[in-house]
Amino acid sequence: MPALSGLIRVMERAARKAGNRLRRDFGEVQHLQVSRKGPADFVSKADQIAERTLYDELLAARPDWGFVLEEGGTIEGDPDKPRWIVDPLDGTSNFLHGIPHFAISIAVQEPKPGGGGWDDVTAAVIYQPITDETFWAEKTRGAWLHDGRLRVSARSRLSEALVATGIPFMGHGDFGEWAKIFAAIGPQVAGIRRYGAASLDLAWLAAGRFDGFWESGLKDWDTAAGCLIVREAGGFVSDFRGRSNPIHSAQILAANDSLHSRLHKLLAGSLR
């Protein structure tokens, strides 16, 4: 294992404070306040208190760093140095709901060269509170949890695949298009899941728990940090027409670079 820079310890710092109240919180779910800011899009007291914390805690250790926060917004800093990508409560609706799959994510993306926008993510974070697992990665150096080498699975037949995806719900997604690409690959491999949280997904499928995993109409703080534990981990991340971008949110598409492949012909075909 490398060591941990300092950066990855600011990260793991940061998410374990904020995921202490949020594990607290979850055993009390059933007082927490609740309000109410889209259709079956919910936020809770605990997810501003968590995004707080990391907002401080990340605030205090980069002072000159700008956000990208879920609840808070863009927040500008130096435009020569890197941003923060932070979701505080992945998995809102699971959290609120009892059901203890959520995670905290946090990437952190570098300013182009010269300026005039964003370039790679460099290094990620994915805490999830009730297990007290840390998936982590810096670019170049590997994707781990806590201290082991994390690598995608080395299946190659989609008959023995199973695959994670987010399913469309009121007032998200493309119901179209989702049912158009489960019809395609739903009968070709082993199995589907749908956990709702992107973030775990995406860490899951760099430690070979999934072998591939789709969605669309995500956020970048949904997956930016996925996004390169999965690349880390050897895998492969696409948007539906196989394009590599630093960050993928409307349209995702990962797996193993065989998986990948066979993934992305059934996807394309069900959409031509």
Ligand code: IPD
Given for the second form:
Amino acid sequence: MPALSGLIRVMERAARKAGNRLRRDFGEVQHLQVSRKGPADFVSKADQIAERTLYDELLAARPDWGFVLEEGGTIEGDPDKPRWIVDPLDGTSNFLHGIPHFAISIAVQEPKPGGGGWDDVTAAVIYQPITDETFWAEKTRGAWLHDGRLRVSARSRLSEALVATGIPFMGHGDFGEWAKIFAAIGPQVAGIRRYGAASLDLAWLAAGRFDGFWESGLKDWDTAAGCLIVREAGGFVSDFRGRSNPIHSAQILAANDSLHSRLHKLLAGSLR
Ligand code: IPD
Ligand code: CA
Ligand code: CA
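Given the form predicted on its own above, what does the protein look like in the form predicted in complex with the ligand?
Now the full complex is given, and it begins with the chain already shown.
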């Protein structure tokens, strides 16, 4: 394993601190399921506390960097410095329903040289508090689960592929489009999974647990860290047209090289 950089240490420390609190709150949420009021207010507070913890920790470590926070929005920093892209709780619906599958996602995005916009994501941490797993990557230094190197799966047959997706839900996403893609891919693969946390769909793909993933309507905080982790694990990430961009929030199709082209053929064919 390469020596952990100071940056990854900062990110992991922040994620663990926020994650410890989320883990405790998750215990409480399980009790609140049976209360008449339900856990919704409690969960939105847990989400805010996690974001505040991450913000405080990351700001203390890099005082002049800006933020893109899911809850707090964009906070400008020094335009010549990187910025943090943070989802403090990815998998909120799972958390709310007492399902132990959620994560904290933190990415570092570089400014465009010479100013005027944002460039590549160069560092990523996705921390899953319940399993205590830290998926991380740095550009050109590989993707890792703790000190073990991550590699996307080597499966090349659709008939063996386990594919994750995000299904549209109330007020979110295009059901018609998703159904067409599902009808094209579903019958060809070994299984489709909807786990409910996009950052973990990507991290698990990087770990070879899933062989492919597609979803549309995501945001930068859902995907920025996961896309770097997948690429550094040797995977391929594109939009639905097959184009590769630094962050794919609107549409994501990710897989190992050979499955990516097979899945893309099915997906593109279904939308024609
Ligand atoms: C959601 C999760 C989910 C995806 C949704 C996201 P949140 O993020 O990543 O898997 O399907 O589109 O909004 O709201 O739990 O942070
Ligand atoms: Ca999210
Ligand atoms: Ca969230």
